[in-house]
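As structure tokens, one chain now follows by itself in the form predicted on its own.
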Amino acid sequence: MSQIVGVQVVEQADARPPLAARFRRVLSLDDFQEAARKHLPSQIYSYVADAAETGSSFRSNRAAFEEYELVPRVMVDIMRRSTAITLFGRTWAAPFGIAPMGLQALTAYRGDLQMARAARRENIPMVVSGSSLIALEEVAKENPDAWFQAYLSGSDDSILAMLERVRSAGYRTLVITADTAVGANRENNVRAGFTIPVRPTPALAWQGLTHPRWLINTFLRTLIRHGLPHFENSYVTRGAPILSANVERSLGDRGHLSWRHVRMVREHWSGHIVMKGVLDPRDVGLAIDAGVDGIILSNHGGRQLDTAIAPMRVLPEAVALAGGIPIMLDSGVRRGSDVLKALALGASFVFVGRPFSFAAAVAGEAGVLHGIELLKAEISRNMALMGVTQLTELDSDSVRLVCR
């Protein structure tokens, strides 16, 4: 008997969360940023959505995508399309995955831990950032297949023991960012009244009180069951709390990092390394030269140099430079038409932020499936509307770049 009761346990314990019936009408993954507006304060509201400085970059890898168009075959026998694809020996069931995002524990209650469920679900890759608040010991548990991206510091021995810290957790897949040297210019958060760490003000309460479904659901049930959250993962020992009126978070050590501390990594690490942040061709071939096993392609969506250039149009020419080392690609994507056009120039995966961050503030794990299931669709929907049953069928043809 009592085994017949465990095993009813697990089974609802593992169930699919439900939609609210509400959310069944987001139809899109833009559809869950107007959601995620009305829900969530202002100030953390625009921590997600905007961008730095003039939103140049930001707005720039839309445009990027909306310069190619699709060439569609015909008479096709498509009934029997898939869209999983293998990336580092593992076969994934849709070509694109979770990108980091901090702070997700602020925007939704255990956010990480809600995509990282939905990510095993739905079996494509989450990678857990360096920012979160929850540590990633415990994203580990949910999701042993998730990767982590580091942030790392300039220092050989914080290095090396961050190391050991992620392998010890399980992780077999690591994401060095590169493109963090030093903070950004958000003017954007300052004007809405958002710092890291946050710092309490009249404003913030006043919109923690007009959000109640956010400050019951997120905020006061997180103090409630797991008290302040703090940095997790920035370093070996626990960081900053990320409420404080005095607390300054320092990016200062990152500058230091070169090269070499690429090649240390690769021979104290065994396992997958890729390299997220990178925009410059020239940099592919001395991140190959380093030991990485994979590189990503992106500006930061836009977060961190404005005006640096979208990563859809360094790409093909990255892809003819890594010699078959996997090039993927973030910031922008928001359509499966996106997905399909990054992989036929060349892109062995791509990575989603932003909207995920969006689904999960307003619909916790069933948001982020939603978004998955979605993205998913419309990448099999649109396969059959170009004649294409295998991703890798996608090559150039399938592509024009359209002057306008």
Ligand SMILES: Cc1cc2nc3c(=O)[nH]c(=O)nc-3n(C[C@H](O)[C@H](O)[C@H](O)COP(=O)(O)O)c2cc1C
The other form holds:
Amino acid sequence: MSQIVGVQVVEQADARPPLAARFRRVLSLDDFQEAARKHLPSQIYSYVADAAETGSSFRSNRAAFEEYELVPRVMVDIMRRSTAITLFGRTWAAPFGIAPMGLQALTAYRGDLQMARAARRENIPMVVSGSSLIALEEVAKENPDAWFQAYLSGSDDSILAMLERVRSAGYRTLVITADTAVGANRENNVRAGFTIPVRPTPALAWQGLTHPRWLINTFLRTLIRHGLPHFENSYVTRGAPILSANVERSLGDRGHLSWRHVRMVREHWSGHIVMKGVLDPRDVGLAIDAGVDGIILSNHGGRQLDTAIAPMRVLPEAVALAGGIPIMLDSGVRRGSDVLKALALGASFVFVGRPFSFAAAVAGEAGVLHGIELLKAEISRNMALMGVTQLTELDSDSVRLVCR
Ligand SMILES: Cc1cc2nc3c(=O)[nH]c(=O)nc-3n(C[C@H](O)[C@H](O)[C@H](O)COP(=O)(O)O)c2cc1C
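Please give the other form, namely the form predicted together with the named molecule, since only the form predicted on its own has been shown so far.
Let us now look at the entire complex, which starts with that chain.
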């Protein structure tokens, strides 16, 4: 049981509150995956779960966390400890947020809104995707502290118009995703029958019929109440419907984006700019020169360049070159211990992708809330076992790189 005093969590005992019956088997973030696999049509499950080509980066993301071990201190009074952390001058209840994920209204009814509400209730950041099927304005109404992730198009005019739209909606933190110059080779999605545009094939119809909860509560409910989903946030105007043959246009032309575009965004965006998808420490320097306020090291959860290095492996070098600007990280974060390892190596914050998509698919907002609570509880418990009362006490002595 815990109670919040300001931002400080005062632990009274480490007993867990009783779990709602439907979450009795969901004891860690990974447990959402099997439930989501059963709940979703296989094509849509593949879109979320699978990685590019051989899945090498995807596996490497987990391996990179396992290469570090924690070094706990003992005999520290940990009864008053806090998972709170300050980022860009704002205090969040935990050092993790929900990574931007496109098409979440296909996995859960109005999926982005479910995530936005849960994030707001739990006081963690949620990043709205530029490939979302829910308009960014609607998400901002549910969660005024959400961040927006833009897939910048290559044209100055359309970038500036988009910035104006995002600013008018009230967003103050803009995430620029940098690792999608071209679409990835998601052959696993093709094998599973998932394509963009979504093609209404007999196999998809069969999967819909054999997953009636998803068919009725997500797909038909969306269709009846809101019509066919469109890409809402790629450009300043509404994009194509997901079934449209020319949907590619809504995914943007990003091939000739360069640092010049980032400098231009800096001139026109007074809020925070975060660049996501950086892996080479040399790009950390260039991003800072272009005026970004923070960086998310990411290989897109192994969904873009297969065999791209795991962010954990470049984290210490990136932090050393960052001159104090927040270096954050995503890709493979699943456990409280992962979060502590990243923070010990200098990360200011981390983001989690797939597990929150699975959580929303299985149980909507309640599922996402449960996922956030699980990860927060792991962080708090592991802080106690590490002899740490504030996350800022973690440092490079808290971890060791082990060779197996
Ligand atoms: C279904 C799905 C859709 C995604 N869509 C986007 C997106 O629209 N924009 C983006 O910057 N990253 C996107 N990502 C990448 C995530 O933001 C994040 O980098 C990745 O999921 C982190 O890895 P993890 O899933 O192992 O936690 C997506 C990831 C998933 C799983």
